[in-house]
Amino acid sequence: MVQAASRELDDWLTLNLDRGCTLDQLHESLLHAGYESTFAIDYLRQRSGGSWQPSAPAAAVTASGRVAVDASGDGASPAEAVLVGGVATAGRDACCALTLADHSGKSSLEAWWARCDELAGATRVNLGDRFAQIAGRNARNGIFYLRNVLSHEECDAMVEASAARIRSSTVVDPTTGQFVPDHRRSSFGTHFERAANPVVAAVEQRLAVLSGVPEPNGEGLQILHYRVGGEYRPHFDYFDPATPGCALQLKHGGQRLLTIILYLNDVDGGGGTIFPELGLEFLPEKGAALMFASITREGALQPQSLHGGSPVTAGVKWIATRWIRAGAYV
């Protein structure tokens, strides 16, 4: 990590001071985010205009990767600030590194929501072959935005392998269950068969670790390319049981539990992913991932999962989408 002040760090500080967080809490968060103690102390002292010093030892990170807060403190979790759609929003939990556990033996629905509970208390995630940072979340509705899920080289490889294959995108017809063109979706796309090449296989395995749901439950990666003006108007990813075409799709592994969107490039303008029911927007960042639930803990359809892709206003947008089913996708 570069040990230097930045506008993003200053915004983080301002937000959390306005929230009433103490400098001790912010110091703890900086340490758990990977900043050196000397830099963190100097930074907070300079920005607060005083001679502040930490009043208590920082929380210790246990072997399991969770934070153990000093019992002599006030019990408040250290502050965390993240950037969502270019606007800083506050997280609730202590910064910590989290090694994702095995959820075998649970149903896919239980495994997914167990993973959500773990991610709700983390800011860094060990995916086995790389670390990702949770940069935004709405844990109640199972929404997480993570940076560094893919390397830039992996992003470039998927774009390069897709560029010559893309065609006008389609959607599932609710009446027939077949894939058809739709005016709401102005993009071009293609897909990879599962484990189509070493990069795809590595990404699929990583997303299984991230989601807590076995890799065979995932549909093949869908690659989408948006040009200026391209968008995908708000929609649901789950299959509506009230429509005639739903039964055909449910034969291929059951309902879609969740969606993972992988951002394969930085977009010059627009192209954010919006959740109209929640007032959220997540901006594309190369290598980042947006993961969200289509099904509630109780197994009901999730109305808050209504989402869309805002029009691209400058440049182009490349994403890969992984839909994960309740059962093995066939």
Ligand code: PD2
The other form holds:
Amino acid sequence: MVQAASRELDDWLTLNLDRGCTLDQLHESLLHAGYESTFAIDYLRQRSGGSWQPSAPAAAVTASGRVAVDASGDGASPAEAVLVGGVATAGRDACCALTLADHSGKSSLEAWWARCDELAGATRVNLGDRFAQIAGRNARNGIFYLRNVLSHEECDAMVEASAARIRSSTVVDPTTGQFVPDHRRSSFGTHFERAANPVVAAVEQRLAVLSGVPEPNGEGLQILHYRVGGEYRPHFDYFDPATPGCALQLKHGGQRLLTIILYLNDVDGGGGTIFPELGLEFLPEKGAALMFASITREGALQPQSLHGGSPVTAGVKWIATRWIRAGAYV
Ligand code: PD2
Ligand code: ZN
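Same protein, different form: I have the form predicted alone, so give me the form predicted in complex with this ligand.
To see the whole picture, the full complex is given below, headed by that same chain.
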């Protein structure tokens, strides 16, 4: 994480001071977001124009085996992975939740990275119809793990509507651009047409708010179901311009800028989403979302976005994936 004041951080501060948050609460939020204590204290003191001191030592940011993230966000020290946030109290969180900005005047790529900058300094976000907690992040590479993006009822409804329709999964053949069965992906899947039912429509709108990219840029939700031993070997979600099938895929709204994986159930063993280049693993948690960039801020393919689904070792895994394009998906 960049340890420097920014317009986004100032906006976040103004918003939350206006909502009545105390400097102590904001200090704790900054620590949970991965800011260093000295930076956070200096920043809050400077902006409040006074001699504020934290009244009590803030709760330590604790390591956890459940979600592995590089809390610094700079990708430099994945070995020191820790869980960010998730320990704050409901009252304090409700007070300090970040209301996401409207980036509609920008290009989709700019809007998405502006959203990443906002999320880099937040612990809780207001998605319009519910609040989500940022439980892990690697902000430099545009990776965020958020809890409570979906209600358990929405997860159950999507699983139920998919269960009877799942088939062996396919991938895009890089040569032809067509969907074909593939040995890298031992899962079963189906998909929802956009706005296929009220739950899907509500989720799609929420993901547009979350990502900062308009809803029409999203492909229909892809549902994947893994049984024990099922996995998805590491791959990129972007279309590789070096492959002949790419041109066909790009016709439908251009490049994939980012992916949002929605975890629809708790998995009894394994099934984490891994980023081998970054040494990160995010474990499935019902209602949580993993959102990550495939394209850099500068518009290049993002090599650190290599990711895979590790084998399920117990139980089953259900996810819904939203791939979001540079333009409207047609
Ligand atoms: O199931 C996963 O964790 C996973 C991993 C990699 C899903 C996808 N990719 C995907 O849907 O693109
Ligand atoms: Zn993928």
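So that the term is clear: the rigid core is the largest set of C-alpha atoms that superpose within 1.5 Å between two forms. In this text, all values refer to a predicted model and were calculated from it rather than measured experimentally. Positions refer to the first chain, counted from 1.
*Asks:* For I41, is the C-alpha shift between the two forms 2 Å or more after core superposition?
*Replies:* Passes the 2 Å threshold, so yes.
*Asks:* Do you see a C-alpha shift of 2 Å or more at L283 between the two forms, with the core held fixed?
*Replies:* No, the C-alpha position differs by under 2 Å between the two forms.
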